[in-house]
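Starting off, we have a lone chain in the form predicted on its own, written out as structure tokens.
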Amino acid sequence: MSTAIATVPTAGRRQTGARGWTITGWIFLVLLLLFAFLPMLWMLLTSVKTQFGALQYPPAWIPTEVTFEQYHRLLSPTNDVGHEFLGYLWNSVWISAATTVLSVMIAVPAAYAFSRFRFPGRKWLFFSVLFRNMFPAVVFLMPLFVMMRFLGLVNTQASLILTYLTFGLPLSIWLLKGFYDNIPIQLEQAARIDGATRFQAFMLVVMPLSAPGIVATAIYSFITAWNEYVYALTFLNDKSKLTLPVGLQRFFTEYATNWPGLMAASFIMSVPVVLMFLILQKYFVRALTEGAVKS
């Protein structure tokens, strides 16, 4: 009987905590909303003010005045203006999917063949992968500024295709190769009993199960290319070919900044980003939980 009546206070002692932690939770997970997403919200509402409302202090949340000419003048090719930015998000759009693509095709077969043949250094060569991703880029901006200019493609996008490359690949490779060491290779076993050839298993099987990983890996590749700044600022002079990371600055000029034409823009920029996760999120998710639990 006193074994029951303290086991009571105990449980409800249990509950309370629980329910604290719950609500302790809750307010750090919209702390860290707030803190991630009033940036985003901030350049939304500076992008619909006037240029006089961006500027005045103590700058206010809620504009006074609501304006979209700034969004009209950005996605109208009939003006200089339109028709610069709408030249820089295709070159951003076709660099990164060029990127995204050619990134995608050779670590694919790359993560495979580090996760299913074995050969001598094969371990060497795996872990020296990603020893172009343990140093900051800028520091292989020179080198391969040499390169590309030995090459013959500065002031090519194909420079900053290549370049991007460097240093998306090893990274998708190694979340590729992490992806197929959880697929049981009984399953390749049984579709070659079957009758169907090493690449008939790989396409067939394997392919349709690596789905998310290959899915996370384009998302990779194709932000990385999208938000790089440095090498395109350094690899391209032409005005046509630059992309939107580094056309965003010819809203500076020498004696003003049109924040508000500055801030739709870069929510511009942003959209294309959050709509692929979106969509793809539930992918995304996938491919960095599933090696959490090996079965």
Given for the second form:
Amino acid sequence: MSTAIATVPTAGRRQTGARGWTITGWIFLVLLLLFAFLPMLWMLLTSVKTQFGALQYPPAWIPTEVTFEQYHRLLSPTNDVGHEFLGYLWNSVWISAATTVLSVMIAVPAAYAFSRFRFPGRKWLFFSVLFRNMFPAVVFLMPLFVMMRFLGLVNTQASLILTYLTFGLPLSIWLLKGFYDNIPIQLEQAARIDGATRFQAFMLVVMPLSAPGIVATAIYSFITAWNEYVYALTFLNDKSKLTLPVGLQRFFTEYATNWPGLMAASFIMSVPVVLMFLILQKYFVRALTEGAVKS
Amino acid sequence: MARVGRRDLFSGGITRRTVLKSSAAAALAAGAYRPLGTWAQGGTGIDLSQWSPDYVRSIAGTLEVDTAAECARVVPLDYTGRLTYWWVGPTEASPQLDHETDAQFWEAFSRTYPNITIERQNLGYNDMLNKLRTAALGNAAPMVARLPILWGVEFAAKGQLSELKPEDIGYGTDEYWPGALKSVTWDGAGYGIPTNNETMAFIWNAEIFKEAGLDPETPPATWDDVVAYSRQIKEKTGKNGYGLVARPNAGNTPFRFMPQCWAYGGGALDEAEADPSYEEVYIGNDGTKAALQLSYDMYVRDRSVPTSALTNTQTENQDPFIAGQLGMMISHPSEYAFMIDRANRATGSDKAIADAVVANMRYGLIPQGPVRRAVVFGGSNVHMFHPDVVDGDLDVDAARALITFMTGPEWSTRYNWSSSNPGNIRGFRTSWMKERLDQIKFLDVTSSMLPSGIPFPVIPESTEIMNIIIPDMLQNALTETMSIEDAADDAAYRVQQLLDGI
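Given the form predicted on its own, corresponding form predicted in complex with the partner chain:
Every component of the complex follows; first up is the chain already shown.
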């Protein structure tokens, strides 16, 4: 009894303390979210302001006059601006998608080979894969340009896909190798005892288990290609072949910036990436946390 | 027809000769058709010594030009060829007028030379230089490019441009401003033709002047007045007085600081002298230090300029100016056209704001200093790349056809309708010039600044000096990392090291 009487206040204090921490945690999280999302919100709000509304001083969070004119212009294929912008959007989508598919197709077998096979020079080769990523991308601009010109690929989107592969592949291979290392080889051996070939064991056992890793790799490759600017600017000439990051520069001149237009275009540009994260987030989270529960 | 490929160069190096040979006859012909009387005034019918807003107005509309005939004297109009061309063209942020003018230009060119095919690349101002550097190094440069004034010298110094002077395209040297020709001269040879010449003006908001107790119709006459006006505006209205720009690696910074610097007898090198050698470093002299002191007084002592000046480019000044929060700034003639364009597009409550901004905009001459009145001589030049670095064979005649068309009196006036002055001085006499003056307010003011225009030093190191060393000097002084004296001396030391190749 006395024990019970003695413990009640302690439990209450503990609960109060826990609640205090919970509230602090929530406040902290809300502040963190605001910090992360305010730029996005500001971008969205500016995109629906008028030209003068965007320059209002002091700046107003809530636009006094809301207009969707910029979105209308950008997304209407019938006007010149929209036609160009949708072209950039399509180019970015297909170049990034092609880079992603190729990157996964190459990284998956390469990482598997590094994980499962022992061959002369394996260690050296594995580390050399990352060599490319030790230098800033711009260092390779000139050599790659000369190579692409030699191959007749300047002003083709293939030049970008090839170049983006050189960025994305090294890290993709490293990421995936980590996954394959964590998948017990006994599972493959069991499949083979049951009559599967090595390829079948890989496809039916290893691939499903490494799906989160493949998705994470794919997202990484896609975003790398989606946001790249310098190579796209340098390798492509025709307006009809340009990508979105280069297209965004069309909202600046030497003298002025079309802020609402730029913000609307930026918002549209962020949508595919956000959607991709929303759809694939469960795989992505699994990929990030997988290592925590493996022995 | 003169097509110059790499093979031609390797087999005897006739590039320049080819150009000169085919242009010599054209130059003679071009000279021959001029009425003799006009030679008395330099062949253009214009007396530069009388240059003023009134004079600019008085000569406009006194010349009829037949562009096709002028072009035909250089390259026959039925010439068949192919051309690649890069330029900083209108973008989504440009006024509608610029898009229309650009379209008219290309339509007119294809009417004049229907058999010349052009693959053209309209690049953004922030994109073009690096892209062009890579392309030229990778032997994939365009045949012709129109570049902002400071960019050409770098390519010329690397041997990546073909020599080109007005006579090569059928015009006389006297048809272009001496300052403009200076900007396309490297190592004693011409390597480009001015397409437009630009000098900025001093712009102020008459309403803010009134609020601050200043005469709304009178701009500051001297740089000392700018400091005093800026302080008064801040004290009386709480708004910022002058749009100081001091961001490193932004071209806008030297465009605003150098006029101040030159006005006091300073400079980066001796570019403001009548016959510059570009060898003597002026940046540490008393003139530069006096100019730096002015910026210090406004930023540190009076706090009468935007606190964000250290990170501002002109775009960040334009916006508060439009919002009625900034009293004075230096800017391009195009500023007025931008405002008119915005006002025309504005609706609802924006319309009233836009109309008020336009009504309150005033243009005046850049203030004077104790030594001179000065402004940066800007604009663009058109260049022909060297066959060695061009993608494919250089079609010299197609290149000359476009350059002649572009730099003649008609299109150097019409193509720069709202933003600049004609590169060809005869353009000032055309009916198009008269139409522009009637249509676009304040053009005569910015045009009248031309004789005060000083080009940046025409050396490859100019970009480093203007975009890095001078802004760094300002930053050092304005953040009080160094004293005025030390900041200027440090900049002088860095310029000297750069020139010495250290």
